[in-house]
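Single chain ahead, by itself, as structure tokens, in the form predicted alone.
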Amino acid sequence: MNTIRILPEKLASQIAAGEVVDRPASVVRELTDNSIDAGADRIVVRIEGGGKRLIKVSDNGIGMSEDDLLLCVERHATSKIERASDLLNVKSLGFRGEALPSMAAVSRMQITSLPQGRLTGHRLKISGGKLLAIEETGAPAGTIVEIKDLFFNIPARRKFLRAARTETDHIVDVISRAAMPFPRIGFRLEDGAKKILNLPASGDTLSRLSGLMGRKVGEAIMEGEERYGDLSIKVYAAPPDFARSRGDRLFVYVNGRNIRDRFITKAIMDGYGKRLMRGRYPQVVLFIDIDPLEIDVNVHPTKQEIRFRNARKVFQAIVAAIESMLARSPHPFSGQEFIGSESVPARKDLLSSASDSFISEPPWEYSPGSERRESLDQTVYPSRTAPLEQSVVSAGARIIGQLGNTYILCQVEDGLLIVDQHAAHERIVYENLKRSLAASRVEVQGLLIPHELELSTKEKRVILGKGDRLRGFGIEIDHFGGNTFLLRAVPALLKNVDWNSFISEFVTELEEGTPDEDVLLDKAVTLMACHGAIRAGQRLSHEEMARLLSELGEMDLPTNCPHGRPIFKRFTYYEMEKMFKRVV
């Protein structure tokens, strides 16, 4: 008796459906892709019960004839490709011909469509993969697909669906990702009678981006574009201050197709580099335009995975594009002369005549009965989105003093600058150490009296096995016997360091045994910079503060410490005026 058998067509369709449709959001993604491919400029999605009871997607695309309606629910029936060679040049979002038959196999489906220019349309009804009816009907131009009772015939799959709220959140994310690269298409999402998302058509990518990521992010967004032959990289990125604890605001598109790829995520993170703290993710929209022959989109039924023929080239291009864009962001330390309090001009001298008016308080706000001579919208305020070079770097900066022996306060042309002294000095020590190590010229300071270290047995084994690597960083340690070691020399840049704590942390990095020498070097230099920098709570003179900020201006990345923490924060006069209700 044979043990291998051919499965019934109905069962095979249900199994295949599991690869394409795993939750309501998958249905929405596939249907919106079809609507975009159909040339629609208006797409409306309506759901009930998180999409478990109903998903209805309406568009005004080219529509389908009666014959096309019957064919579209057959497996591997598609209008996007005709022959195997077409897979090498796919430009549409859909092409596999699996989505609609997969949905039909696990739901009660109804498709109503009217081709453009026709008078009457047709409605097709199918349940659990079985055709029930096809009939002539009146309909608006375009296509309406209704999916009811998803997984009604596969209870095992249905019970794994999450609560309606969770499934709705996934659908919102899918619509957001679908809408980002197509600002000329209007999208609307409704949950029953409640409108969740409304994105009107616009010719401006930034308007669409602001609608999806928020007005504040939209105002702060930076743009960058790079070309490398047939590869084009377009980046819209928020400053590091807008970083989040999750990577849910990383939108990546290849030829308009939204993809999720760890390889590209890593390229984005490498582009931001030390500007981000560990565990933080930037808000970025990345558009990659590339010759379709250079990619393979036929990797997975969901079409959200992709392979690049020259992955290294794409990786380096993304990193370079983001680094170049972030490097163009000016900082308030370059070219500055930091002035002490004894020779500081009056505030009026620090401000341009054009900005004198924006700190005056409107008398009608405080004096009842006084005439309102000018409306608020006529008062000139500095733009909240003006580039830093226009608002900070143009005039000398006055060091006001120290706050809590931790923060350096500076008056600049457009407001107040607060600098974290530890983070600033940490950046200086880090870059100086790295330059010295790269040139193999680390200045070593021998200790007149060696520092005695008492290590654990585990730390002792690491030092004896890998201690020779410490010499490359300017650290000389000799074994004195037992668990005792003598620290004889250290890098000259490091001062006032708790050597017991420092060596203990350094040994931990060596213990991890990372095979990448560059990674170990960076971790070691970051650790030395952290321990060697001036501390919070340390009192500084005006001369020391001025020297610190001047040195910071010479650094390659003066905006963030090696751990990614921001070094400074700026408050404009406009923000302070709003804070004190001088303006509304």
Contents of the next structure:
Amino acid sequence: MNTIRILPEKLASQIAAGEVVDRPASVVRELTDNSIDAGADRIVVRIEGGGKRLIKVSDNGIGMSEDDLLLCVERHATSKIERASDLLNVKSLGFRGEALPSMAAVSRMQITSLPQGRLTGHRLKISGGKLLAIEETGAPAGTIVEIKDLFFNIPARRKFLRAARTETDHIVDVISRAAMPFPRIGFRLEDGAKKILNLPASGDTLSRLSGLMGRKVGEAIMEGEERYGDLSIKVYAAPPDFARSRGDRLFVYVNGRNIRDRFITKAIMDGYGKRLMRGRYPQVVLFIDIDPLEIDVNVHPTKQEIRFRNARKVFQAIVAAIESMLARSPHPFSGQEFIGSESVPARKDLLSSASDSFISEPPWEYSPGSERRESLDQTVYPSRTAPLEQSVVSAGARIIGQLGNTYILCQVEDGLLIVDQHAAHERIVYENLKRSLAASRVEVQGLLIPHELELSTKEKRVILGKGDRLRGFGIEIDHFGGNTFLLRAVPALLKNVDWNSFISEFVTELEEGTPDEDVLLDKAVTLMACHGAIRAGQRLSHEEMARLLSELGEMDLPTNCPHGRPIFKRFTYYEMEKMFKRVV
Amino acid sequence: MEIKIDRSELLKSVSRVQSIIERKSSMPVLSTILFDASGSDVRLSATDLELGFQETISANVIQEGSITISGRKLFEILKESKSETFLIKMKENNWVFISDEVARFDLACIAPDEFPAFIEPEGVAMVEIDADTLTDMINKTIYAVTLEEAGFNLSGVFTERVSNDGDDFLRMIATDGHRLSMIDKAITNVGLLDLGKGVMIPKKGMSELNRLASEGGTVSIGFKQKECVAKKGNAVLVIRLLDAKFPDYQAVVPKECAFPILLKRSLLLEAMRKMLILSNERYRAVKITLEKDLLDLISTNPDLGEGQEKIEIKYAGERIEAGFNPKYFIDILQSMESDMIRMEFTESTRPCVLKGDADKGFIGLIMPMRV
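Show the other one: the form predicted together with its partner chain, since we just had the form predicted alone.
Let's see the whole complex now, leading with the same chain.
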């Protein structure tokens, strides 16, 4: 007897269905994709029992005739492509011709459709892949697909579905992702009689975005657009303070198709760079428009993965787009003189000025960011313009004083700026050191009296093995015998450092032995900056604060410390006036 | 308490304690001056808990007692007045009435018993030091003190007694780990001072001591356990000493130099000031090259540009090159008085030494940078 046999048709299609349809949310995704491809401008999804009992998707798209209805449930039947070459040039969301037959195989399905301009529609009933009936019926223009009892004939699969609430959450996510790039289409999700999501059709992406991500995010969001030949990148990104602990607000679209791709996530994170704290994810909506010939969407049946012909170029373009957009964001210090505190004009007519002047952001000009990347193929660091030539961004900043020996309070044009002195100085030391190291011009100060270090045996082994690397960072250590080492010279930029704890942390980094030289350098500099910076709780004189802020103004990234913590927080007059109910 | 007191006498004392009283202290009483009137004297006290200052001045005491008055406000009131005498009078509920017969002020004050007890240690062996000598010692060391250097605490001036060829000297020494300044002065009876193995006087204490000595004459000074006491006339300054170890500096001071360089102090000072022009946070080093009869100074700052100065000297040693922070040279050279100074520099990993004939007992060390 043969051990290998061909599976019966029914079982084969159930297995195939499992690839496309694995839970109610994927049914919803496939059906809304179809509705979008059908040119609908209103899509209503109704579910019951988290979609396990019922999923009903109604649209007002082009609809299907009787013949189309019969064909659409056949495997690999589609209106979206015709020949193999079309596969390389897919412009619609769907194309595989798998979704409807797959769903038909694992549920009780009913499709009612009336093509635009016809008078009578048809209803097709199919259950477990078996056609039950097709009949004439009255119907609104468009298509209504009803899926009942999903996986009724695959108990194994049904058992693995989660609680109704969890499945509903997934459906909400699917619809949110589908809706983002199509603001002109109205979306509605109802669970029984409850309205869960209502996204009315509107002209612009921003209002769709606010609808999905909340008004606060919508107000803070920044827009950016970059074009590189036939590659266009449009970014809507929330400022780094809106970062979340999960990457659930990263929406990425390639030609309108939502994808989840670690590679693109990495590019977005790189674009934010040090503005983000470790383990935090930004809120970003990213639209990539690219020649369909440049990508392959036919990687997986769920079409959530994508391959780029020139991945590197896309990666760099995303990083550049996000970087340059963030670089345009508020930069309150550049080129400031913080000396004459009396000469500062107080904010004029606090109460009489019209409220719209509070709301409108002053036009920010932050020069170094704008020409970040000259060409895409090679990553070029911008040659820094001399700080003297930087434009004065907001005239009339004045240091009010120090709060709790930790924060510098500063009056700026539109309100109050609170600066974390440690984070600010950390950033300054970090960038200065990095530039010096990059130019191989670290100034190393010899210590008059060598500093004695007692290390553990493990640390000793690392230093004896990799001690040469330390020299490259401006740290000179000699072995004195036993576990004792003498620190003889240190980078001149570092002051007030507790060398014992610094060296033992540094050794840990060395020991982990990052293969990438740049990563180690960055870690080392971050560590040095952290140890060499002014601490919280250290009292600063007015001059010291002024110098700190004007140096901060010369930094490339004055918004976040090397660990990604924010350096300053702004309270606008508008916020304060709201707080004190001067405005309502 | 009720007193009549000479305005200019009082102003002198009150202005002297302005640097001690805390403006924004968490303890409001520290911003006040305590007045204790008894007999025909008034004793003024001010403290920041690390330092205490007391001065007794004569006054017409009408009624004995104590009050506290805001140090800052009293200073301003005295400064603005043109009258010769002031009346200060305690009223109910810690209100103080101050009048110069032209203007009057009623000030809300703090109960005098809240003022931290000021105890002048007893039985301290005191030694008289010429005030100018003391000032000289302080000025030649205080600049090298850093604030809060982690690792080892160097935020003070180390003071000890040393013996050399049977003579006793008072030595003051300060370092921030990069440079060191040390001065020895022969002082009569210095052996009486209870200095133990040396004490650390905090920087603020040193500048108060300097202020006390600035009026000339003599200052008597003594040490006991954790405190330093200094007296001048009717004024007493008590400084709490730092509980810190000074590193072993003996090995650092170079012994011999085969090729010392003699040059005009003003010449080197001016040259270093010029080199400082192009230095910033990132690039502060001036590169010094010594070669036959030439001292070459170059400061290079990739952000700004380059500056150079050549000084003719007599030098027969080997060519040697090293970087230095010009600020350190300026600090030392400014504190010195000699016209001609002696510069000793032998190895690019060893400190450069500065001395001068007119700066007897002084030695300045600067550790090079690697550039």
